[in-house]
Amino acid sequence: MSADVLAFWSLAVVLVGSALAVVLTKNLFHAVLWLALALTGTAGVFLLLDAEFLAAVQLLLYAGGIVTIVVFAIVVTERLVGERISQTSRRIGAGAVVAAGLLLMLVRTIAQQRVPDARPEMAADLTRTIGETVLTRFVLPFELLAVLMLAGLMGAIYFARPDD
């Protein structure tokens, strides 16, 4: 139990500060591996939740596909510029405020409701379970998210074609 709660509190540590370091850092390109750091984090918190598929799914699909999209990205934009990017912000006052506002009732909200603090007993193998599931019950969604994702593609490159 204990091992369980050191586990927690250091990834809730790398999550919390690689976050912030993506919000606020000025190199856009740090910001990013930064971002990578937070959602390989995020995979560790599956992993604790007994989610083992989803945390493989997390490095698979986001740290590794949407890092790679978003590097390619900055390299796209950098060299249609022709400088380097930089990344800074503007009304950081403002925005702390709401945010630590919005933070502090969500916290108090959270605090208020009576939840659970057991985990109850699960099947062994999560992953198998899961993937019936979506066969099974999600069937349908599960296809249409195939056409919502053959879409997204054709769109992104739709968008992203090179000038006729």
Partner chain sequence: MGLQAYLTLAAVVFCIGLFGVMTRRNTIGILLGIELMLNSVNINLVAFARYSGDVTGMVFTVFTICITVTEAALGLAIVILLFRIRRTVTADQLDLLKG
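After the form predicted in complex with the partner chain, can we look at the form predicted on its own?
Just this one chain is shown here; partners and other molecules are left out.
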């Protein structure tokens, strides 16, 4: 077994374990910490795929930025409400059945595919390729996403303003 395969399966165990912990943990703050571990594990998978730029973006934006915002929201909400916030997993049985069905479909689909023996060669500079693709081929969705984010920011400013 090569080091890449061992690293992948180690990251897979961490990802699945932390994802299950996010869903099954009662304490909301602990769930966010498990989410941070899952997002960091995803960055590790990107590193295994030689996508350093995507790993850095994953760590900075998601594991760093989004988790920080969620933790801040939890702390502020707990102060406003005045009690600890916990999550309850309602209909966990139905969710487990649906998840098992989806897992079965995924495993069956993946098992039917032919897996190449060697990993294909990557482009010379993946970061440059991503940048050129986003700003040429996918420029319209990129700009629409910017408009959507601006609308979300304006809505957040509207709801956060004090009532005068």
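Positions refer to the first chain, counted from 1. In this text, all values refer to a predicted model and were calculated from it rather than measured experimentally. In this text, rigid core is short for the largest set of C-alphas that superpose within 1.5 Å between two forms.
Once the cores line up, the CA of Ala12 ends up less than 2 angstroms apart between these two forms.
Annotation for Pro116: C-alpha shift of 2 angstroms or more between these two forms, rigid core superposed.
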